Structures are given as C-alpha cells and as structure tokens.
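Only one chain is shown below, in structure tokens, and it's the form predicted on its own.
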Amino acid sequence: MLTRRHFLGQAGATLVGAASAAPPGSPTAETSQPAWVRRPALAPVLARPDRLIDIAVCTRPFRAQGPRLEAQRLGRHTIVHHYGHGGSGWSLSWGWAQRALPLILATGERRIAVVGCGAIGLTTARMAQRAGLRVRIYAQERPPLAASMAATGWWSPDSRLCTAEHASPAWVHGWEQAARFSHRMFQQLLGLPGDPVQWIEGYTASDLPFDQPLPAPPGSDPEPDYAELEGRLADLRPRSRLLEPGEHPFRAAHVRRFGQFVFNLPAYSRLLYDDFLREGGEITTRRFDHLRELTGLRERTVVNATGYGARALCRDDSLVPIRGQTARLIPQPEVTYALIYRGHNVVMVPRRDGLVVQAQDPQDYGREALHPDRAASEAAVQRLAALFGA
C-alpha cells in the first residue's frame, strides 16, 4: 500500500475509494441512457500561466503523534493546547473543537480567550459560544490574511495528521468520531448563500493503472509513514467509478470519477467570522512571543490555537513544517469539477474565488519557507493543461 506522503500521486487509488466499473467493452450505464439524461460535457480548464491571479503559501503544522490537545496550568491560568493538525485543519476543525470543549468547560470559567484566528481558532471559538461561553479572540492576523486561508479547501481529514506508529486503536477511534462530527456540521452548511461548503464531482486522471504503484518522485525527501485512515469514512462519500475512454475528455489512459466536499474558504471563513461577532464575540489584534505572555490576559482559560506558530510560542520542536503552495486561476463558473493528475503532483479545485491549483513539491516536508515560488505554480498549471491537449 502507498503511504500518505504520496497524497496527490495515490489519490486515484485511496482517496476516491473503490470503483464500480462496467466490464471492458460493454456499454456503460451512462452511454446506454437516453440523451436527455446523460451528463453535460465538461467545460475545459483554461490552464495558462498568464491567468494566474494569486499565489499563497502556508505551513502545515505536523506532529508525528497527532494534534496536541491537553490542558496546562500556568499560575492562575489554564492553557488548553489545541494545535498540530497537519493538512487536516479545516476538515477536522469542528470535530476537534468538540473534543477540546470538555477541557475548556472543566475550568469553570465563563469567559475564555482563543489565541489564533485560523481554521482551528475560529471553529473552537464558535463551539465555545454554542456552549454558552463569552469568547475573545487574540490574533496577529485574521481572515483573509490568516495562514490557513492558503489551503485548497479540500475535504482531507487524514492529510499528514499522524504517523502509523502513533495511530493506536483508541487514537483512531477518536479521530473517526471527530471526522464524522465535522462532516455532519459541514452538511448543515450546504446551500447557504455564497456556497461556503458544497459537494462537487471530481476526476482523477492517471497515465498508469490505478492498482500500479507510482515511483517516488526524483529528489524527494523521506517522509514518515502516515496513518491510512480515510477508508474508515468510505460511507460518507459516493462510490467512485472507473470511466471508459469515451466518457471523459482528458488525455489520460485511466480516469475515475468521485464525489468530494469543498470549502469556498473566503465565504466559509467570513461566515464563521460574522457568526462569531454576531453572538457577542470580540477580537483583539495582538502578537505573543512566549507562552508566559498568555498569563497576562484577563481571561484565565486560554485556548492555544496558533497552528505552526506554536513551535516558537511553546518552544515545541515536535512540530514539523510542511510547506504548501496554492495558486488561483481566473474564476471559471462553468468549471464545476475537481481534477487530480495522479503521478504529476497537481490538483485543481474549483472555488468561487478562482480555480485553485496546488502543486506538492517532493521537498516540502520540513520546509517552512513562505516565499512564493511562481515558477512552481506555472509548471503545475502547464501539467494541468496537458490533460486537455490543444
């Protein structure tokens, strides 16, 4: 089995689940249907570097043992550490916030502070408000400048979250409960104005059969063996389907279609932000350089949701940076499907603010450089264009 380190390469085999393909050479269910019930043609992606409008970089906060979730006493304050969610911050935010809530409520404080205004900070603040608490967020940046806004917005609840050696049965059970809770919360946001969350269809294209392992990219740095978890959530997504050559427009020998959750991050983060303020939340702009500074806050219960910033704040060397870069192409409302080019390290996600193109560099593990690499994004766009030909 392939490991999570080859996320973009293996997506056709593990991300989309088992396929239900028709026997080769036989008429498929779709091609045998009347024309009026067949799927409309897929609009091609205008994948050209001159259509790039933005490039963003973030640092995924990975911990081999999984996210840190524990309470620490510092003088008269209780610090609830809540960070280290790797590439699964948005996907697991509601479920992990639910797991953090008992630690927060156990302090007995009715006014709490949350440090950090990204995916984990905003969602934890909302969960605390739902429990009847007054919440103030302290953050140096807030959306749309928060680091987590550079994510693709792809439902990936096990992306670089934990190594296989630390995935005990108890830990896996807790992860599954959190993932399912998050999924239920996202389902309740479907259909809202701006489509903060939506279901879309996606296609995984591959030059090699899906059951054939891909070679490691040249020059790739060794990454740990990540826990393979998403198979436990197979019932939460539609079954994927292996397509025949005439059922898709892509220049690839093998193609699967699958269903996928996507977050339109500008609309989704604005929804969380506005709901937080509407229910009496307060936000203060402030920077913290050392954990002891949190004991100077008026709130005696403080949630540390600083993501990769916790490495410096807490002097936590267990946090490993994994660099991620996304780029946006000019929006194409007619493109309503996601696209993965297996083995070519590129994924495209259609969002309302543009077509998000992510390219995973084989040497991103352990890198925290935040300078955008335009050449890498242009190369990813050109690899995407190869799927459509001229």
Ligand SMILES: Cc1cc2nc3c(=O)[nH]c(=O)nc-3n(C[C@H](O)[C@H](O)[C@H](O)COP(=O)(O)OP(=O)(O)OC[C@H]3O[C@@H](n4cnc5c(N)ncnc54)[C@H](O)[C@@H]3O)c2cc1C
The other form holds:
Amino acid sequence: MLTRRHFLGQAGATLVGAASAAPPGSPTAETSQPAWVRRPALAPVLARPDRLIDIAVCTRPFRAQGPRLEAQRLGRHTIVHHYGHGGSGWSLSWGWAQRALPLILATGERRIAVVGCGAIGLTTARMAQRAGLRVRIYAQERPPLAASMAATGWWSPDSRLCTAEHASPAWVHGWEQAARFSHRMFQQLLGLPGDPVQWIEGYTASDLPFDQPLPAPPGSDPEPDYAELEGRLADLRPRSRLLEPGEHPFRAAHVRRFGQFVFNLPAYSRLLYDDFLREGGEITTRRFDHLRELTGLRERTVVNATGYGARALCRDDSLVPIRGQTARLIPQPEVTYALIYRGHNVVMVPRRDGLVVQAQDPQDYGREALHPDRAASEAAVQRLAALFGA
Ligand SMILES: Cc1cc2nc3c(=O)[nH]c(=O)nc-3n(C[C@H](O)[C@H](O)[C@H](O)COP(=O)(O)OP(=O)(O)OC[C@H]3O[C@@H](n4cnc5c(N)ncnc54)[C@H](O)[C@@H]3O)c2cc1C
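Starting from the form predicted on its own shown above, please give the structure in the form predicted in complex with the ligand.
To see the whole picture, the full complex is given below, headed by that same chain.
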C-alpha cells in the first residue's frame, strides 16, 4: 500500500486533514479582513533549472519497527545502538537523544564515545555533555560531508519513521515525548544569529481538492503503510487554513497555508559542532569496518550513531534504504515561504543557503542513494515553475 502522504511533501501536508477551515467559498472571519492580511506579498521563486547550484543525494535509514535504541554488551564495552530514524532524523534528534541518555548513564562511565557525526551523533553528543559527560566523536565524515547534510531541513517528525503495524501505544507514547522534547529545543534555537532554526509560513498547492485522494504516481513501487502521527502534535503549531482564490498568487485550484520550522542546516550543524567543541568535545576521523572494532576504543561506553552505515557495520538487514535527492536554487532571501505542490512530488524550502527543492521519486523505497540525477531535479524545478505561471 503506497502511502500518498510522502508524495505530498511530508509535514506541511499533514495538517491538511487536521484543519477545520470553513468550506471553500463561505465567508470566514479572515476573508473579511483587509487584503494585506489576506494576501501577503510573496516574492516569486525564480524556478529555472539554470539556477540550480547543487544537487545532493542521501539515504534515509528506515526500519519498519522504528529507530533502534538498545544497549549491547560487547566484552568490557557497552554499545548503545542509536540509528534508523528514517526521514525524521533532524526533527527527532534531540528527543531521541534524550531517550538514549539513560542507557548511556546506566553504564556509570564519565567518558564516552559517539560513533557518527550526523544529526543523531551530534545531538546525542551534546545531550551527553549537558549531562556532564566527556565525549569524543569518532566518524568517517562530519558536516558538511555527513549524509544528514543532504536533508531538506524541516520539521518532519513522522516521516518514514515506523510502519503502522509497529506503532504500538507504548511506542507512540515514546515518539510523542521525543517529538515534544525536540520541539521545545528548537523553540530555544529560534532568533539566533544566522537563523540556525527559523519559523516560516508555507503553502500547499493542489490541483485536486484536499479531501480527494491522489492517484498513485505511475510506476510507483509499494511502500509500507507508515504510522501517521503528527496529528498528535496539532497543538504545537497554528492550524493550516484553506485560502480563497484571491488570497494567494499561485496557479493552483486549491491552496492551504501552514506554519513550519526550518533548519538552516549549514548554520545549524555549525552551531552544534561549535558548541560540542566549546564544551570540551573532541573528534577523531575514523572508519570502522566491524562492530568488534569498537571494543578497541578506550571509552567503554560507545554510542553507535552511524545512520545507514549501521547496516554494514552491524550487519543489520532491518535497515531499509530510502533514497532521497535535494537540489538548491540560488539563494533568494526575499523568498520566505515554503511551497509544496501536492501530487507533483515537489517541495521547496527557503533555506539561507539556497531554495531547497526536493524531488521525490516513486521508486526511492529500497534504493540506496548513489549518484545525483540532475534530470529529476530539473523536472522538479519545472513543476514548481508551473505554480508561478511564466
Ligand atoms: C532527501 C532527504 C531529505 C530529508 N529531509 C529531512 C528533513 O527535512 N527533516 C528531518 O528531520 N529529516 C530529514 N531527513 C532524514 C534525515 O536526514 C536522517 O534521518 C538523518 O540524517 C539521519 O542522521 P544520522 O546521524 O543517523 O545519519 P548520518 O547523517 O548518515 O550520520 C552517520 C554518521 O556516522 C558515520 N559513519 C557511518 N558509518 C560509519 C563507519 N562504519 N565508521 C565510522 N563512521 C561511520 C558517518 O560518517 C556520519 O558521520 C531527510 C532524508 C533525506 C534522504
């Protein structure tokens, strides 16, 4: 069963169903407001393939049962496995790191190692430091080259994270606690120099009414039935609202507005990294080929935050690759809104380092990220252009 939501553009679209707007055409309190309230001036995206400046690919580390978080004894070492956060790694990182902390502290060690320097490794290291531990990161790659840096960079706490089948009430409770903790942390990071975390408005445009299901994209492979959970966090942000035709500039029959966190990944990862070093963190570039090699580390407590790398390192076939590709258009600081073109598999996020255009391919599931597919990103940019007319 293909879950359509992942072809809508993840989190922004989730609230579509949660909103309680009046039926289209009926007067609402907002439509009686002045035009400057109803139709904010939005700068158009210069959506042209010749403005593409970068294309990145990476693999979502997905496990049907959700992230692996458990301690394993290996000789005199304790390995705390902490990987498999699917399409939600940045969003859930703080909350899942908080969940990892008791396993780390239970070992009684004051110096620990974290293997991995992506979204999960960095935040786990920071949480351990906040708990008073000394931390050394070992990693093959660090930002800007770690795979996490190819992400879109927005709040998507239930994106390809766990299948509906595995989302037991206890699991969902743990997820919700983690998501709420992460959300609180991101609130604290708003308004900092360089905008590592930013609050923006976004628009979901659709040719079909929002209550009408989308047809399966041609040639799509089946994906599992994912747990859709974000409705449980509906109180954390303003409700999305269906707009009247005169309230937006986009060439689409149906448009909704929503609010959203954006992570400016270069500034945000730099902040995490600098904070880590400032609090005495150390980092060593190193690759491990076998889990047993971790027992050679002087730190006896080792967090395994190797993301998709854990599939090879731990011989863990429960990790399923889901390929993803993001491209950046030349930065346009005047574009301050996100855009999702529902049913056209395209998402645009206005990051400081460029307008990120995520092109989703219906055959991403089960595929590892390898080479960039420029034609796919160019096609996504052209689909985006259609929303602006010319
Ligand atoms: C296209 C795309 C868009 C996405 N957008 C979002 C989004 O908007 N919001 C969101 O929340 N999530 C998003 N995600 C998901 C998110 O990017 C991942 O969940 C997250 O990056 C996983 O982080 P990680 O730290 O586990 O893995 P990684 O970033 O892969 O980090 C793994 C670390 O371990 C190291 N490592 C791996 N193997 C070894 C080894 N054998 N020896 C030594 N070191 C090793 C690596 O070098 C690296 O430092 C997106 C994913 C994709 C593909």
